[in-house]
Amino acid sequence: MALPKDFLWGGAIAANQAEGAYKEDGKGLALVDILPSGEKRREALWNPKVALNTTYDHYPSHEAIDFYHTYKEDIKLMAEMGFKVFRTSISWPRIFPNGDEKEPNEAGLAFYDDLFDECQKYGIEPLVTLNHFDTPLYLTTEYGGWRNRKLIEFYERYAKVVLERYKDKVKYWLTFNEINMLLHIPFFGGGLVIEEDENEDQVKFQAAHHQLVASSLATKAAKEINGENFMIGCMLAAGEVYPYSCHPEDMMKAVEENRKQYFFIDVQSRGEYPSYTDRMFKELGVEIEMEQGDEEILKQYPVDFISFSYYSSRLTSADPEMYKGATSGNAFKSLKNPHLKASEWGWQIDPLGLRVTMNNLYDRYQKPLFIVENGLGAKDELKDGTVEDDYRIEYMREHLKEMIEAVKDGVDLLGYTSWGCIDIVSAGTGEMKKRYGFIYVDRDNHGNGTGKRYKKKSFDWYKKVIETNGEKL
């Protein structure tokens, strides 16, 4: 047997993607909150002030699928497939709703005490990120987002608070989501709003350094409460990106791109800010204010595991006139490859490209990885209550098979939780259509719909992945 008898088989899910009740309990706004879905929203995601003063006819995440009164029908689907661990996060303005509070919101703390026990209840681990994409829409509006260094404070509190609320029901943390979409899709990843005039390079990586403090923080909180019961991840959006010929130039390139990635990771799993951003700030006009004591913290309180997404690889050339033809998936430019399909979106399907980043990753940093996202988003229809999800099986089956193929080469893996396990709002589209579950959703683009969920053909198959550790794919 390839995968060891203990691991983590799951799905995962965002807060701001499914639970809904956006101002239910005392929760605040969070960044999500003020998106619309289909083409606006990504006018609104690159241009945040639009969506910061523009009133939109449906806002998905308001209601999402409301999973915040759905949650134990829906882990009780999950615990019939057999998950071992759900991944879920934590609404930071549900438990601080302007986010610079003193004291947190008791409603919000009580929730998640109900969302844990019921996973409890059927020996599932919650899998928990403390930030995803989900800083209180306050803190962007009143301070600035990231790019100022008091959302450190404000986030240690918070994390401390709920490190100590669920010390004996979560095991298993992720500081922020993705952390690396800061560079990609700023307003997301740090509640960034930049201006015309500035050096946006230097809004972002000064952000980058404080969520990078605030994320050692977290697990040195972590540790005191909780020592080594706790297992503290980062969570990096993966994916190789490959040189588009054996040109020395594009090798070149993709080692760059690559390193633009691994930066985040580099700092949380070594501790330590890698020697090529000496030359890469420099060339960016990135000068980066330290605190006194920044450096110490950042050394002393590396992650335990580093936990990743992964949809597909990327594409680079050293020549500029090649991006003409570009693709974007997942908010990450890319050349098309001619040697792979896409998806509906324009994401390119590539299985081994999976195994690739997975020994790089752990060639690099020699730590514990965690699969924590991996699916396919496409259009499923509903017909006689199931959808024959034959592509998403497809998708699923080759890349875990790639996947065992690099635990045979020596990867040490925690588990594997696919996104979307019931479907939710896309987070790039804010759509529904854009679907990844094995539990459907009767509600459409605008909301409308049931609520029901149906069981689609994937569910029954995953489960026996589930029940055979992999065996039978």
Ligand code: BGP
Given for the second form:
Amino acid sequence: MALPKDFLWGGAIAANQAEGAYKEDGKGLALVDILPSGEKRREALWNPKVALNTTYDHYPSHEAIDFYHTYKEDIKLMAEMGFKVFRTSISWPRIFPNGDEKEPNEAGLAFYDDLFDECQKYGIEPLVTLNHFDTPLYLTTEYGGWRNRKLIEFYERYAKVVLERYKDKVKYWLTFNEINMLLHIPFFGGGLVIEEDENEDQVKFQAAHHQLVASSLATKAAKEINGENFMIGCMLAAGEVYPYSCHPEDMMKAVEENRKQYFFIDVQSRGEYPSYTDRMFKELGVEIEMEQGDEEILKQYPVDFISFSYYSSRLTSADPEMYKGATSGNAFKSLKNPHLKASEWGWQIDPLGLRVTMNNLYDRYQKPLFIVENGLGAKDELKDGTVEDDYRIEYMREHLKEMIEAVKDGVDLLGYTSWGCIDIVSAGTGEMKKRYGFIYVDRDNHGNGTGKRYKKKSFDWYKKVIETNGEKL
Ligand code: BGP
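What I would like now is the form predicted together with this ligand, since the data block earlier showed the form predicted on its own; can you produce it?
To see the whole picture, the full complex is given below, headed by that same chain.
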């Protein structure tokens, strides 16, 4: 058997894409609660000022799939598939509605007590992300988001409250979802509204510094509260950046592009800024404002494991002419790889790229890895109470094969949680029609539908994969 017998098979969602109940039991507004779906969402994400000053006709996070009320039914279905782990996030504004309060909202805390109890009832380990694109909106409107160092204090207070509250229920914690997304979608990643005349890289990397310090303070709190019983991980939107050609200039560009992604994990894993940042920051016109104690806290509290999302590899070229055409459909402005097929949303499909990425991450950090997102977003058709999603089974089978090859290559892998194990709202499009789940949810892009759950063909397939610990794909 290639995988360890205690391999953590499961699935992942995020509070803001599943829970709904966006103002229930004292919850405050999150960044995502002012974002519409479809094309308008793209505009709002790239220009948050639009979102802050516009009233749209629908906000997908407001009801999502109503997981806040259906979690017992949904966790039961995940237990039926044999999940060992279930990844979700805590909605920060459920605990601190504005984010800068001194005392937490008890009703918000009580909800997650019930949710984690439900997981434990089936022997399912919760894997909890502290912040998954849903920073309290007030921290943007009042403080400017993560560009403001004050957010370190507010995040540390929030982390201490939940780490203490759930210390007997949650062992696996992630500090920030896709922390490098700050570079690609700064509003999602850092609640940042960047002015035209600002040096965008300066704002983003200073915000990144604040998040890196906050991440270490959360790790410090975890170790003080629960010693070695907590596992704290960082989380990267990963996907090896390939050079478009064997021209040495393309190779050097790929080294630089990979470093820009790895930078966040380098700091959280090694506990210090890598030497290449001197030149990288100088070329970007970035000067990080450090405060007394920052370097010590980073050094003393590195993460225990490296988690990441993988949807595809990426492609870069040193030749600006190459960027005249269309790039692939994801947020990384990657060139289209002529050797790869793409999903209906233009995300290229590269299973072997997962093995490449896993080997490079493990060689670089020599810490356990955890795949916390991987899956295929598709336009599933519900027919006769099910979905014949052979395309999803094919996508996952090919990626799991390469994941197992990477383990045979010597990579230490803790677990695998497929993204969107139940249909939820897409982060990038805000739509329900981009479905990832083994479970179909009867809800459309405008929140209409019965909300009923239906097992897709992949439900029983994944159940068998887990039962055989990856032997039967
Ligand atoms: C990642 C996010 C997830 C998830 C995933 C799929 O960036 O961590 O929240 O949404 O992307 O993206 P999408 O939902 O846009 O298809």
